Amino acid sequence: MPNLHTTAIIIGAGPAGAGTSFFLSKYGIPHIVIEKETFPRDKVCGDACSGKTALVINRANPEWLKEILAEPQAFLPSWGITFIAPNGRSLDIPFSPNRTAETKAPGFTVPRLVLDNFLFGKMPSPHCTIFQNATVETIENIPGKVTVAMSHEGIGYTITASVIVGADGDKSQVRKTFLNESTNPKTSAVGLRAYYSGITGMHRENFIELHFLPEMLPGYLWIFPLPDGMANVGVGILSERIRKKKINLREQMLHAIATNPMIAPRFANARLAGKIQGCGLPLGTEQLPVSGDGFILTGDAACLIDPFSGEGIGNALYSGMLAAAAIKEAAARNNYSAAFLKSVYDDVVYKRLGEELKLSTTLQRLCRFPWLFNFVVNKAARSASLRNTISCMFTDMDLREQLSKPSFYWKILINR
């Protein structure tokens, strides 16, 4: 059985694992990736990546976000959000309402099968080396190193590190070995996502579009515009209110689609291209342990889902960013204790994204409400300078509080 020896262990190649690796190949740490699966593979998701996705691949290596920005028949960009609230009213909410021609989109749409095979793609260095369609058998954790039995086409390796880095989704192996859980039930969230095409009626600048439809609450109803005319699908709700409710996801997700009156024209004359596919959503309602002796969590993993939007891919990179610089400071003073991570890791994870999701729970929790939603959405409607407010709440958190005060709604109810 072949011996191993590096200084870090990716479990998986997604947007965390990749955003680790990107990082740890850039301070020149030698790391292990192991993947389960090969190449391009596919993953269940909105498939909508924000400025922050771009922020962290424009760190990793600028020339990457060119060629991303370059192909908008494969990257489409987006530039702005359509909500609809419950009674049926919609509101465009552009990211960049005071844009030039040189102003590049924010934010854009693609199939996590291109997205993530693009990522696979920019991992290689001299200091990565990568399994494919490896299984991890066992992960050990003994006082000052990480061992991990492996299989890879019929042999048996085993691995030893410094640290272990679980970038391995929402069924984290890595999370429940260490932290003896997969995921806080209370906090998950499941999602199903389709693929349709000739659906009708999408914006002319490709917004994603979010329905706040009443039986989904506080969950809602997507439509995120692809390239070549596709569109990604799907609806995301509380598994607590799955159980409560009794809801069968997928016959609610029709349902919509064949009967409500503002979805159902759009798909007159769509078509389902391949399954309806579901996936668990850890969102970020709580500041949960993302690092303890020898090991750091990232992504879904670490439950970093944004509880409001269900971002997770742009936290996904970011959180690798973080833990690719909490591992080069662990590695300069060679310490990997469960105090030291903390400190350099889950206080930082926190300190950058802690705002952000709290804020995000206290919207998700607001949207119980239809009555607050519809309200703000048809005074919006009649009020430019409080859609610009609220697109301003996009790309500045200050402001975005607001949103969670009293006073907020206050002042639109008296038009200040």
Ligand SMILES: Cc1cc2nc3c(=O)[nH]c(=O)nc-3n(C[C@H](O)[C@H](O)[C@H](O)COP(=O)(O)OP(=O)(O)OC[C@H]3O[C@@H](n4cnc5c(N)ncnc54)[C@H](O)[C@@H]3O)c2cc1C
Given for the second form:
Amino acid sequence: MPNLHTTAIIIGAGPAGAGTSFFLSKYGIPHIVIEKETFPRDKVCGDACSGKTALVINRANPEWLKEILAEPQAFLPSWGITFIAPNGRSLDIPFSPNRTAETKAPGFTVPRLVLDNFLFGKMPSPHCTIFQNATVETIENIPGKVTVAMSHEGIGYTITASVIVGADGDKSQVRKTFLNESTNPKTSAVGLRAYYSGITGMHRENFIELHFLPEMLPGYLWIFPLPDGMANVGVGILSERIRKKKINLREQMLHAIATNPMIAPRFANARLAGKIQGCGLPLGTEQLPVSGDGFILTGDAACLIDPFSGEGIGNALYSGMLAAAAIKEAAARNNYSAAFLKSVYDDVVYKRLGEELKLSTTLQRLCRFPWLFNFVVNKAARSASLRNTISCMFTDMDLREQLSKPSFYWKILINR
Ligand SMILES: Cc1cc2nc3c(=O)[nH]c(=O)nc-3n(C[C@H](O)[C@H](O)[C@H](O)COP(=O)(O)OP(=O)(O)OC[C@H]3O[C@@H](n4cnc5c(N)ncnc54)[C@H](O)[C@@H]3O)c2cc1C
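Same protein, different condition: the form predicted on its own was shown, now please give the form predicted in complex with the ligand.
Complete assembly follows, chain above in first position.
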């Protein structure tokens, strides 16, 4: 049985694993990536990437972002969001209200089959060894050393390292092993994704659409344009609500597509491509521990999905970047203890992402009140300055914080 030694083992080669690996390679830290699938592989997702995804890719290597921006036929540039309030009224919010000819679209949509394969293709480096189509048999942690037993192409390996990174998604084996639990059911949502061709009425600048249908609040149905006239259509609803209301998510989604007056006519000649598939969304509604003795959790394994928007790709890449920086610090001091990793990882993750996640949790709660949503959209539809304020909230966190304050709604009410 071959024995391998390295500094860090990364389980999972999705955005979180790729983000960790890019920056470990930058720091010259040897690591082994173990992935159970073979790339290109699919991942159930809405396929919408925000500016945070672009930011991390750019930090890893600006040339990679240039490649993405140079291929709009694969990475479809998106310039904004259309919100459809529970009363059916729609509101277009551009991401860059004051753009110039040089401005690049802040977001893009791309099937995960393509995005993840792009990221995977950037991982090879002299510091990175990758095993795909590999099975993690066991993970053991004795103080100061993590041991993973893995099988690959009929050969069993024992890999030892100083630290293991759980980048293995919603059903993280690393999370289960170290925290003795899966995701917290109270904080999770479930989503369905379908690919359609032939949907009409898409925005000319590829705005992504969030339909806050009354029966799904605080979740929503989305329609995201994709390259080649395709669209990603899906629903995401809190697990708690699904259980309480005994919702059949698939039926609810197909019912909305067939009968909702804002949606159904657009699907008159649409065709479903492939199967409707589902997956869990571990939302970042609580600040859970994301590391411990000899381990670090990233992306979905760390429950870092934005509770309002459902966005997780950016936070997966971002947390991977922070995990690599934490490992650099730990390696420099040869200290992989829970206390040290907390100080260089958990504290940093929540310092950078905590406010944003907290605010999105509040917004998600506010979405339970359809009248409030209708009120803001009705007002914004009539007020260019309010639309502009909401646009700026995508990039300005201080401004976004206003959304969680009663004074914001009071000012709208009295038209200031
Ligand atoms: C329906 C739905 C819609 C969504 N829409 C969006 C969206 O539009 N935009 C957005 O930003 N986010 C969206 N998300 C969230 C986003 O998909 C996730 O947050 C993101 O994929 C997290 O990346 P990750 O690398 O942590 O995990 P994953 O992308 O799940 O990657 C984990 C990797 O680990 C591998 N793995 C798992 N277990 C093991 C194991 N035991 N051994 C080895 N390898 C393993 C998997 O094969 C996979 O390659 C959506 C999620 C869902 C479910």
